[in-house]
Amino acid sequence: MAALLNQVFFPSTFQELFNAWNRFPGAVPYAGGTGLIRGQGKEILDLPPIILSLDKLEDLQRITRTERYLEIGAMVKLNQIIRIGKIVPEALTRCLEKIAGVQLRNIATIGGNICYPTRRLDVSAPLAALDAQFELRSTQSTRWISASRFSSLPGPTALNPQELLTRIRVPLDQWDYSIYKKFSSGRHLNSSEVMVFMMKTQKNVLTDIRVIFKTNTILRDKNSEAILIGKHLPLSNRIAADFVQSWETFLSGMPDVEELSKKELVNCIELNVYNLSE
């Protein structure tokens, strides 16, 4: 059936979301609307043809919370997860803190940054590092990702067609070492670097160690992680020596990174885990 242009649907409840977007299978889904007005400086906005407003589906605004996890709502807003406090991790929140300016963070939504449609933005960095899943929902069946795969796939996102992100869970691990950093900007057009370093540990040993990259990728070395894992603290220069070097080898077959790129993350590597040395 043909739509008029400009059109809005305003969906209450799935059922009206999904019957809409199977009658105009080209309509996009409406969150925050930053992604979508990104870059616009006109006083008429450039938008899809039609719309589908998330606005009025209150599933998507609910924040919960388990003893095990913290569960948001695609459509909260990322000033809103801040304002939760210490239960969300540190990682998360100091990512949250960095995007953009307090104006924008209090209209952009969390599913919005992890969907947005041309490339892959810093949130999932610490989502993939603390193994966050992600609910998506058709109008067929509901499934569960893991950030890490849904960053991992080919594309921008690993959303089927007419499929929603519904439900962010992040488990609420403690971390006794939470590192978050954010590279410098201005070389790359179409991606951000940053990289999330966190570390778990019992009786000074380190149980469970996180290095995650993110430029149009997510990358991760669990080869690298296992050097760590079970060594006691403070580490031994060698050991330390070790893992930056592993990071080196890994980094070495990723032609795709730039060189700068890969001195960047093996300095701060580097920083990190000596801090932990003796």
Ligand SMILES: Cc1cc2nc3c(=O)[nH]c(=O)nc-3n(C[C@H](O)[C@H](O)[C@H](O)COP(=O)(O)OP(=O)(O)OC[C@H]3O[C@@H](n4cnc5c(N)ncnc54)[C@H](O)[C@@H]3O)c2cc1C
The other form holds:
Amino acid sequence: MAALLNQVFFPSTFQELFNAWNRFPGAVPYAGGTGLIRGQGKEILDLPPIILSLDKLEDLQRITRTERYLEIGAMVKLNQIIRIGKIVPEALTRCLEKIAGVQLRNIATIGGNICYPTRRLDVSAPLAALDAQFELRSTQSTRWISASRFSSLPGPTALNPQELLTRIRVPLDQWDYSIYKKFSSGRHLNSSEVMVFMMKTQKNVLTDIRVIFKTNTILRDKNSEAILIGKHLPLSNRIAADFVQSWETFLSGMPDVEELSKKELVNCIELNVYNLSE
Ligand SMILES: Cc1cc2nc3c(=O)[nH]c(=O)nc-3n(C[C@H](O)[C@H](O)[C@H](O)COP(=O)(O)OP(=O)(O)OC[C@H]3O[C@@H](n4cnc5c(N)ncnc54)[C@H](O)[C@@H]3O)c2cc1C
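With the form predicted on its own done, generate the form predicted in complex with the named molecule in the same format.
Every component of the complex follows; first up is the chain already shown.
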């Protein structure tokens, strides 16, 4: 009986995967395993009793590119994405480069980072800023969900039971200014805080801006962004100050965000927006 309770499946097709998942609804997908075994310094690892290894699903390893999108399979390793080179939007590359060390990035997958069940990891911030979409597959259907919605839904995960993340579609827009900042990683053992600040310009007019702050959720304030859209560069000091003030007001309505985090974020926003001013 014990053998029945500890099993690892290696499906090579989605049909095999979902057949096994239907038989064992509590089975857990295993990508690189770095999240599943994180923090275990023991000789014998604690693993879920029934594992669905995603290793042999070739569709999940694919990277494809069209004129408008980069499509990344959920099993693509973090370092493989960095190595694609300069077509990868800068905010995403900078984020990946700051995740742990090279050995971990050779094993950890983008799907595992997005689907980590107990907290929001770093990749969700640039993917939300870039308007990425996730393909989610279950026995019966396939659906697409935006990265920002996936990362903002309440609860430990936006995945339905027995649902698999299969593909990440990243728009290949040209962003003229991309900043990725990771805050004081030592302060929170259980969650990191990162900011993405990106903007597009056309003939010195600011045509789009995204500022995303990730704590355990994704924060974005479209009212603040509207203050800058359509303005000429360099910005006037008054408009830069209005933008900072607007973010302060937005954050004051977020009791779950620590005061120190708010201060760090506002300082960083201030620095970046005044860089664009007279
Ligand atoms: C020392 C160390 C330092 C780290 N530092 C950072 C850091 O600075 N920033 C950061 O963001 N992360 C950090 N991490 C976390 C790391 O990025 C994640 O562990 C990793 O991305 C998870 O990927 P994985 O392929 O190993 O996933 P796994 O461990 O295999 O899976 C993680 C979870 O996702 C589920 N899952 C995996 N793939 C899918 C899928 N396709 N569909 C549905 N569910 C799926 C699994 O069932 C599991 O619950 C660190 C981890 C370690 C060990």
